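A single chain, nothing else alongside it, follows as structure tokens in the form predicted on its own.
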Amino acid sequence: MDSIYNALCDIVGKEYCSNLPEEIYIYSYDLGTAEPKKPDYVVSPRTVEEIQKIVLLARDKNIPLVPLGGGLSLAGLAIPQKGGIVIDLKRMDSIIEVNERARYAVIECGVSQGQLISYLKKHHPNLTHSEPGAPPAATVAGNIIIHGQGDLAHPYGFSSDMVLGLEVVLPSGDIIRIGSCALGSGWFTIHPLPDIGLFLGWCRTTGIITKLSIKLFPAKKIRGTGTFVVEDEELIPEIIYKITHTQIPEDIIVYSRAIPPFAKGLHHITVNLAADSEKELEFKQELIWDDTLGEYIKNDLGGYLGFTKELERPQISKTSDYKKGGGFEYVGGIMPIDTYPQCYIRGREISEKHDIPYTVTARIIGLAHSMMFAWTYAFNRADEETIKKAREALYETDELVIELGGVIWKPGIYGQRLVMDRLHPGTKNLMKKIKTIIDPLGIMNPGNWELL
């Protein structure tokens, strides 16, 4: 008899624990190009207390723990690099509180993007959150943990900038809270208490976030998208600077891709606008298209493709699968907007080198403070050769991000090593000390951010 398996069954119930080969296999890989690694057990807890008991068991037996949200990072961040227990958090899916007046929501770590969108539409139609354009099954917490961004990144910033409170189970088994919730004062702010930034950006190597509070924002009555096209990539930083200066759009995305062929070499700037009245929407359209971009049209440098109302929120993930067999992975880089021309040119070269139709996308974060530039590489899941080409392209792009002075977003193992090789020695040493104190056995998602 397997004593670990039996102990896990005692914690969560036999129906939510498995060591069966066919189920272990499912949790050994994600949808990207990372090599599969098998866990020893999979467990799906429902409560914070169950998570705490699992952590205490793993600590006592020195077994690796790998928390899993939606499993859609594509970068291998939840693949069990050293086996152990995968903790599937999808059952932790309660929306605990929505405060309409203070515009925040308290949710459990397994709440999905689609679930929160549907809940707000039904119960709080005047509120919305920054939605990343990922598949609906992606979790809200997962996006925040990797410093993700959504369709309100302009002007509100990264999704992790919208956190108002956290509950976390540490590798010791202790449960902590950060923010006003630590005082029992509600979940409305993470300031002005000491900011313990140990759990965002660490690939779940420092603890398991179980609850979080996030900012919500006004949901306008009318939404639509206008598209502006230019051929010269050198114009993009200037145009973005001018559009963001208006402080009007909800979301700004720039993209160029090889398919369809007639769009190849063109740069599409999509501007999402939202308003509570037709009069407000007309004013915003006039300010963007006439006052801000009119000079480019008059000088034959760009063209306005029109404005469409009542569109769904942008689903960026739907645009990138160009290979028979279905599959894509991308490298995201947090970059200065001035690097857009180099990002486009060099990324297109990498794609063409590996016989992959190029797709590049930039989402503007803040008031042009940075952009999340993504280079996407499609592959056929049934064709190992296309997977190999995509993996090589991804590695080259990780290197390109560093070369151009950017920061790799949610890096896989290869990208993490590139970052650590260049990390300031004082910063790296502090991270080592923190990791040693908080997880001395190294049981939390080992293989990621290995600094020791």
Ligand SMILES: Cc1cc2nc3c(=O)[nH]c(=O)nc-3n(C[C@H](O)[C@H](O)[C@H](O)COP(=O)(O)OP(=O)(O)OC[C@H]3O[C@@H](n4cnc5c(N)ncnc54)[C@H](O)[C@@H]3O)c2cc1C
Contents of the next structure:
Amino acid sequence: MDSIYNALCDIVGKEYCSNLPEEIYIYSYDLGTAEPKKPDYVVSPRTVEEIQKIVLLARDKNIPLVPLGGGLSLAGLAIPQKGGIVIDLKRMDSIIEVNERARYAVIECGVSQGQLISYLKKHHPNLTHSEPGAPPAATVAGNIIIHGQGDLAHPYGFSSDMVLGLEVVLPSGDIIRIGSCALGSGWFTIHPLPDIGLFLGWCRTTGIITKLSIKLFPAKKIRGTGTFVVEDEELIPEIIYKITHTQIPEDIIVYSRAIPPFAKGLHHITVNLAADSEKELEFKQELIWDDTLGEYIKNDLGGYLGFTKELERPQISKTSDYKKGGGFEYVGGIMPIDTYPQCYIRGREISEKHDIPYTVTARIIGLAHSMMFAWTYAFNRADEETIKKAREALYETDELVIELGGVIWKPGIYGQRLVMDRLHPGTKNLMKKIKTIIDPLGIMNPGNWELL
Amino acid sequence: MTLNDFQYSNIIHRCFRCGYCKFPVDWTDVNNCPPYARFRMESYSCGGRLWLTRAWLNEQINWSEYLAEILYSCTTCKNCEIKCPLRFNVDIVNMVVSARAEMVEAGKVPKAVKDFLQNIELYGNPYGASRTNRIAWTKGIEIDRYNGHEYLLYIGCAGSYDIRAQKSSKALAQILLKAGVSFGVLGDEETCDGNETHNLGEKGLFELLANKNIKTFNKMGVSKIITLSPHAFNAFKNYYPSYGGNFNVFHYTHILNSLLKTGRIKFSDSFHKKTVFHDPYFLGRWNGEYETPREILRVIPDIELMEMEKNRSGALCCGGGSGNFQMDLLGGSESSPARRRIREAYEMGAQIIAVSCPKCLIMLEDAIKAEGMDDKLSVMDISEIVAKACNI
Ligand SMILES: Cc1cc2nc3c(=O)[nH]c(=O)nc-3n(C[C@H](O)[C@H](O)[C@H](O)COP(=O)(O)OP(=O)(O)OC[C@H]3O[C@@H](n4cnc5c(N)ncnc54)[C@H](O)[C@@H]3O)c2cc1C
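Complement to the form predicted on its own: the form predicted together with this ligand:
Shown next: the complete complex, the earlier chain at its head.
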């Protein structure tokens, strides 16, 4: 009998542990184009103590560990590159505390976006969190760990800028806490203790986050989206500069797509506004559409397409079904806003070269300090050739991000190598040292950031 | 069988596995797909099932008893179809049923499924009980054999054989008798409606059952059928017409509601209980019927009717569908859907869970016992509640 399997069963219970071909198959894939890699075991723990025991077992037996949230990163980030144990964290799904007045929520790492939104709506209707366009099954933790961005990214930045505390199981099996929670007080601030940015953006190579506290924000009574359209991509940086100067919108997204054909070549700017009264909404609308964008309308450079109240949950998954193919993947680049025209033109060229209808989207982050520009490539899961084409397009886009002076967001293996090759040697060296101290055996997600 | 020969070969790869299908309507949790709620492994999610089916048909993985169990643990409750944002969503359950049909064709189904189907073929019911006992539930009441009555009362297997469900059959018959409804039963001539057989992918046996029932109904001149079970309601209404069986089919709640509205049944007793209604998916998601059972409950004297958080198209299935009320591939754990449902009702302060399906009745009754909540919560069929309020 497999002693590791038995040991894992002892920890999480037989039902939540598997080494059967069916689970091995499912957990070897993600939704994008990354090549599948088989884990040896899949476990689904329910408590921090169980996670700690799994980590200790992996450490003692030198087995790779791959934490998995919703598994929706699309970049193959939770594919077990070197086998080992995939830890499906979705059973860690308690919402531990919501502090209404201090506007934060303490949650376990498996809480999904959908679950948190629904909970806040029911129990704390005045509060909301920055929800990404990812499917609601994505975990809040998974989004934060990879520096995701949600629908409050414009005023408040990356999701990882909203962290107020963390609990982490280190590769050594030690449990640590970061932020005010480390003092045993509330989970209300990550500062002013020493800066330990060890677990966000390290792409799960430094530990398993088990609990986190995140900032919540006022949920206004009325929320809606207005859309403005222009033809000239060169206008986008200027328009974004002007809109963000108002500091009014909750979310700003620019997108352009080949389908439907009439919209090809046009740039749609969607602006989310929120207000507690019609009066407030009217004021904000006037400021954006009339005072800020009015001149473009007057000069026939752009058009206002109207405002819809009630925000629909974005259903970006539909992108996967554009060509009835069941798949898409995107490269996200964190880019300066000025690069928008180049991002668009060059991205369109890559899509056309690979015979994929182009889709580009940019979400404005932190008052236009940057944007997350996404180049999306749909493929047909039943057609290897289209998967290959999409993969090639993704690689070329990774290179484009670097060429245009951006940073690849949540890079897959290919993009990771591009980044590592160019990283400042001092930075690389420090990262190596930290990794050696924190995970000397390299059990956390090996195969990722290998050059470390 | 290869993927190319599969009826849905041009669709099955379109599942993106984004996970919308795990949620109820309002996103409360990821536990609204019964098998996923029970096992919490991606393989048991709707997307997992579709991907595994494709991998099996593509010969990327081999058939195994376990693979078959994953496929057969789907109760066909259609939560996935409600939640999936993609255009092929209407065919999700069809894909599962078709994949099962492939397994049946290959002679490879889990033992529990084989026994279930074999019993239906041998005895006309999944329990393996004698055909002569089919009428046992009528003990103590005088019910006509169907003979040109206005309605055929079709009780079905669970209502005929299961001791707990028999009580609801009896309550229903007594109400109909008291209201002077012209109806009769088939007694030991009744045989399984085949709804589960159909959804388990045993198309041959289903055809046999459908043809047999249609022949019997036609021979006896049946035109209107009242069913106790929403499962039978679904089979007669949606499957039988393509075999030439065109009947006017009513779920019993339709009849009770109209009897109440026309004053043919009147309440005499109070039913002062905090009550929630558990939607059966063969009435709800499959047939769009959410309000009739609620309309009945609303007029029960002194009832305190509450809504469960997961209600109507967002209701959590009890886990009994697709033969699982008998095969129980989802049982044996506090994560079983029925036990989750019981806890949900209890936590909101309900004293009674009202149901309108004998399978839900059986599943939830067992779950109450498993949760040790016998003294806190009861499950009652709407027929029983009405009978009680009518002092029958
Ligand atoms: C249709 C679609 C739309 C999207 N839109 C957006 C968007 O608008 N904004 C955005 O930011 N993203 C978006 N994404 C990308 C991605 O889905 C999200 O960022 C998502 O939140 C990731 O969460 P997850 O739970 O799926 O993470 P996973 O993919 O499960 O995990 C991400 C990484 O973190 C690691 N990890 C997960 N949990 C832990 C833990 N507890 N401890 C340590 N490591 C862990 C995993 O190993 C993996 O490497 C989108 C994806 C899709 C498919």
